[in-house]
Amino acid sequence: MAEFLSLHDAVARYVEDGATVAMEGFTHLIPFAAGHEVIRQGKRGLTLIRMTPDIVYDQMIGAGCARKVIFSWGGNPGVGSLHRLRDAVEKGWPHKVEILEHSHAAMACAFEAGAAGLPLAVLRGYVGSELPSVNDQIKFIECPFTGERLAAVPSVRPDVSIVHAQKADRAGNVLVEGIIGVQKEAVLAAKKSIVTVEEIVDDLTAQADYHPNACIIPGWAITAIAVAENGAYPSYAHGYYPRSNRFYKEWDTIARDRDTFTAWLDEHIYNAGGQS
C-alpha cells in the first residue's frame, strides 16, 4: 500500500546510487520535480530509462547522475538536440554515458512485458532496421506456432519508477488523466515506485467517472506518494497548468554551454531550497 512521504524522503529512501530508474510521462505529466530532487541529492551511477528523454534527463545527465540511458528517442521537443546528453556521449562531460536505443514500439512492449512479470517482449519490428547492429539486446526468435520470425527484447523491470499525476486519494490510489503514456506499466513493472501528485483528495471513485481518458493506478501497486505542486513544470499537467514553451526554447541556450548550464543548476536546483 502506498505510503505518503515528502519528495525528499521518497527519493532518499528509494533511489539508490547505481539503481535503474524509469521516469515516464508523455508530453505532459513529466516528473520534473522528482528529477530535480534526484539531482539535488547527488545520486550517481543511475541507469535512466525513458521512452522519450527530453530536458529532464538532459538536466540529470549534465548533473552527473547517469551512467547509462535506455530510450527510443531523445531531444528537446520542437527545438533540437539535448546538448548535455550529446556532451556526455561524445566528449565524456561530466563523464561518459552509455546509450542503448530502441524503437518506440519495442520500449512500449518492454514496459508492458515488465508490468506482466515477463522476462521479454516479442514484437513484429526491426525488420530492415540498423538498430540490431548497435544494440545487442535485440534478438530474433521463431514463433513456435507459425514459424514467423519475430523480434525479442528484454522486459523493462526498473528498481524504481517515478511518474507524476494529477491526484491521489487518501487510500493511495492515483488518477492520471489527459494523454496517457506508459505510466501505469512503468509503475507495475518496477520493484518500487514513487508517484508525485498535484494534490490529495478524499476519494477518486466519483471523479474517475467524468474525467477524460482517466487511468487509475491502484494504491497497492505504488510504494510512495509525494505531493509536488507544479511537479511537472515546465511540461504541463492537464487541468492544472500549461506547458512553458518559452522554457523549452530557453533550454537550448542554457544547455549548449557547460558554464551556463552549471550556473543554472546552482541557481535553480542546488540553491533552490526544495521542490523546483
Second form
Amino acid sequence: MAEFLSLHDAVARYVEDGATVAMEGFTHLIPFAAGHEVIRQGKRGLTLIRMTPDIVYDQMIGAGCARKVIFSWGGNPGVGSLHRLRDAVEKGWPHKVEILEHSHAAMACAFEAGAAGLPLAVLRGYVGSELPSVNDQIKFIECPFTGERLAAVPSVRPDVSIVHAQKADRAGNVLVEGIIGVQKEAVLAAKKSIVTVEEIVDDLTAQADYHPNACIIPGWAITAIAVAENGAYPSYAHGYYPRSNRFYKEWDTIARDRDTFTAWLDEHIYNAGGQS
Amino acid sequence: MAEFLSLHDAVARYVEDGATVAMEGFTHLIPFAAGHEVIRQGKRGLTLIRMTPDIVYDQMIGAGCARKVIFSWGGNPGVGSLHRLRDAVEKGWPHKVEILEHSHAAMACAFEAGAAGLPLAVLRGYVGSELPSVNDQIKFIECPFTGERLAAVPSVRPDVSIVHAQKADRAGNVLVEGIIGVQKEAVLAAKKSIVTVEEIVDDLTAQADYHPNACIIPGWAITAIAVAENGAYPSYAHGYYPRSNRFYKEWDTIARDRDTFTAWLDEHIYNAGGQS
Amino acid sequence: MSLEYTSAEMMTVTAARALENGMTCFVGIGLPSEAANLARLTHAPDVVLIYESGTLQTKPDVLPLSIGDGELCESALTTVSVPEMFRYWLQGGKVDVGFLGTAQIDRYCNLNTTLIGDYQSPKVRLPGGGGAPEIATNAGEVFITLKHSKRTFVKDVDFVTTLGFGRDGKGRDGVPNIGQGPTRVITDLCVMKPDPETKELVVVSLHPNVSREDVIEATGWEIRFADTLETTPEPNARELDVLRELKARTERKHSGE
Amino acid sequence: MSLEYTSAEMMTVTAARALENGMTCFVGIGLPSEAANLARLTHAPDVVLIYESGTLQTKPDVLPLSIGDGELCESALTTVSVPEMFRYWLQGGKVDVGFLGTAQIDRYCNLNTTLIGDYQSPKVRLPGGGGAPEIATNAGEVFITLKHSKRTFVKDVDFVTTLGFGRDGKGRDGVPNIGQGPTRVITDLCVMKPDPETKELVVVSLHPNVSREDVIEATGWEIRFADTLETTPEPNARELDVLRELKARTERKHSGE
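Now that we've seen the form predicted on its own, could you pull up the form predicted together with another copy of the chain?
Expanding to the full complex; the earlier chain stays at the top.
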C-alpha cells in the first residue's frame, strides 16, 4: 500500500546515493519536481535510466548527481543538444559520466520485460546497427522455432523509479492519462517507486471521466506518493497545463554555458526551497 | 482500410476451409454470431485457436468444422465440460479432433508475440508441468544474461482472427471496452481479421465517453467489419447486454447428448437464417 | 452455543480465513472465488482480488459464474489485457497468493486438471491448465481448496498439469525465481500442509466432528497426521450469514439471467 | 507563372509529395514531421501519422516541437504505451513507411545520429539512436530528408546508428523479416534513390535551378547521377500556402507557451 509522503521525505527515504534510478515520462509527465528535489538533496553516484534523458537529466547531470546514464535518445527535443550531458561526456564536467546507449525499441522492450519479471527482452532489433559494438549488454539469440536471429537486452529493473501522474486517490491508486510512455512499466519494474501527482481525489473509480480500461496503477504496487503541483513543468500534464516549449528553447542558452547553468541551479533549485 | 461487409460475406470471403482461425474474447465479447455463420456456411478442416474454447467452439466442433483445436482451458466456465469437445477428443464424433494445449500464460504471451511480429514468446512458464511432454511446440531457452531457463512457445499468427466489439465508426476504427482479453492481439497477429460490432457510430473520437487511452483498433489494421447486433450472445457486451449465465447452464444439457445437440443445431443455426 | 453449518460451508469459511487483509490474491473460479470473496466481505475488506480475465482489484457483489463475468469488470479498479495480466501482474511478482481448485491432487500437491487416464486416449478429458501452471509457480504461495475424496486425492496424479512439489517432492529445489508453492490445502474434512522437509501433505487440523478415519478413507494414499493435530475453528455466525447471503444473491442473479 | 519559394520549402514539399494518401507513416521529429503533416493537409488527407510517443493516427493542428507534445495526443485516434508502439505497431509490421531525418548519411544510406569522431572520445556527441534503428528495419520502406552539405553527406558515416544498406551495400541481403530500407532521400537540392543493384545513392531528380555542380560540391563522395535526370516539380501555390500557414501557426503557438 502506497505511503503518502512529502516529496522531500520520499526522495530522502528511497533515493540512495549510488542507486539505479529510472525517472520516466515520454516528453509528457516528466517528473521535474522530483528531479529538482534529488539535486537539492545532493544525491550522488546515481545510475540514471531514461529513454529520452531530456532536460531534467541534463540538470541532474550538470549538478553532479549522475555516475552513469542509460538512454536511447539524449537531446532537447526539437531544440538541439543536452549541453550538460555533452559537457560531462565530452569534457568530464563536473565529472566524467559513463554512458550506455540503446535504441528506443530495445529500451521500451527492456522496461516491458522488467515489468513482466523477466531477465531479458527479445526483439527484432539492432539489425545492421553498430550499437552492439559499443554496448556489451546487447546480445543475440536464435529463435528455437524459426532459427531467426533476434536481439536480446537485459530487462530494466531499477532500484527506484520515479514518475509523475495526474491523480492519486486516497487508497493510493494512480491515474496516468494521455501519453503514458513507459510509466506503468517503470513503476512495476522497480524495487521501489515514487509517484508524484498533481492532486489527490477521493476515489478514481467514482470520477466522472472514469474509464474501465484507463491506465491505473493500484496503490499496492506503489511505494510512495507525493503531491507535486505543476510537478512536470516545463514538461506538461495532459488535462492540467501545457508543455512550456518556450522554456525548452530557453534551456539551450542556459545550459550551453557552465556559469549560466550554475547560476540557474542556484537560483531555481538550491535557493528555491522546493515543495515539502 | 477495413471494408464494411455483411457477416455472411465476411465469413464467406475470409474464412477458408483448412484455415487457422482465432476467435477470441475472454468470456466477454465472444463472437457467437460469427461462429454460427461459420457453421452455417459449412466450413471444414479449421484449426481453431482460442485460450478458452467456450461453448462457441463446442458448437463449431460438434458441427464438424474443426480439424484441430489449440487452447489453454476448454470448459464451460463455472458449469463443467464442453461435451462436444470431449466427444470429439474421446470418441471421435463427428470426427477425430486433434488438440494442442498450452497454459493461459503461454497462449496470452503467444498472442502478444504474434501482434508484436515476433516468431516466439518467452515466459517464465511450464516449470514442473508435464504439458511440455505432450506439446512439442513448447521449448526452453537459456537467458544469455542470467542463464535462467525460460519457456518459449511459437507466436500465434492465424490466417484469420474474428473478434466482436462494441462499436466501429464510419472510418472502420473499432472500440473494445471492458474485459479486452487478447482481442487486439488477435486482430494484429492475424493475416486477415473480421470484427463484428454491436453498432456503427459516426466518429469514435467524438463520442461523449471517449478516452485518450481507450482500446481502439484503427480501421487500417482491420480487414472487414460486420454489424452483428447481440453478436456476442449468450456471452455479453459490456454496456449493451449481460451474459446469459442461464444459457451457459442450459448448454450442459443440450450438448451432453448428440441428438439434442443436433436438434439444437438444426433449429438455432441451420434453419435460423442468420444476419446478413 | 454451536451453529449449524454444512461441511461445504466449513470448507469455504476455513479457506476464506487463510487470506489475510491486504494480500493480493489471484483467484481461481469456483470454490477459491467463493472463499476469496467471503474473506473480502468479512475479515479482509482490503484483500485485493485479481482474476485472470484482467480485472484488477475487483469487488463483485455476486459470485461470477465465469472468470470474466461483467460484474468483475464493473467492480474492478481497472481492467487490463490478458497478456498484461499474466506478464506484469502474475509473472511480474505482484501476486502474494494464488488460490486454486483442482480435479486431482497428489501427496506432493501436484495438480491435475488435464485428464484422467492416458493422454493419448483419455478416460475423461478435463478442461486443461488454464492459468494454474504459472499461478502455481509465479505467485508467492498457493492455497488449494477442493472436496476431499479418494477420486480427487490420489497418490500420484495421472498428469502433472501444475507443479506442487513434483513427483519426488523436489520439483522446486534450486529453481530460480519460483514461489514457495502450495502452503495449505483446505478440504471439507481438514487442513493439510506440506511437510517442511519432504513436502508430502500432512493433516494439521481436522474440522469439527471429522475423525482421522474419515480423512484416511477419503485419501488415496497413506495420509500422515501432524503430531499435534488441531481442530479447525468453527465458522462464526457472521461468516455464515455473509456466505449464505452471497450465495443466495448469486443464485438469484444467475437464474434471472 | 513561377512562384517564389525557398530551398527549404522545396525540400519539404518534395518530401511531402513522397507520401501517398492512406499510407501509414512512422514520423520522425523535425523535417519529417513537417513534411508528413504538409502531406496530410494537402494531397494525402488520409495518411496515417504515427509518432513514437504512442500517438496513433494523429492530426496535429500545429507542428509538435517534441515527439510527445500534447497536441499529438489530443488529436490522435488513440494513444498507446511506448512498448506497445514499438512492439505491435512498428515491429508488428503495421507501418508502411518510416520517415527519418539524420545528422550524417553515407553513400549506402546508413545513418549516424550517435556521434562525430571516435566513440570513446567523441568530437561531437549527438542524441543517439532513438527510434531510428528499428524504424529503418521494421517499416516497409524508409524516406529520409535532410539538408544537403558535405558535413552531412559523407562517404562513410562515423558510426552506423541506423542501417541503410550497410558499409558494403549488402546489409539487408538475406536478412529475414526486414523492410526494403531507404527508397528515397530528399534534400534541399535534389532527390536521390539507391541504385537497385549496388544500393549506392544516385541523384534521380534535381530541384529547379540546382545544378549538378551544386550537388557535387555538397556531397562528400563522388555522387552519381541517373542517366535520365529529372527536374523535381515545383511546389504549387496551395502547398506553399498551407506550409507557410502551418509554420506560422506553429511559431505563434510555441512562442506563446
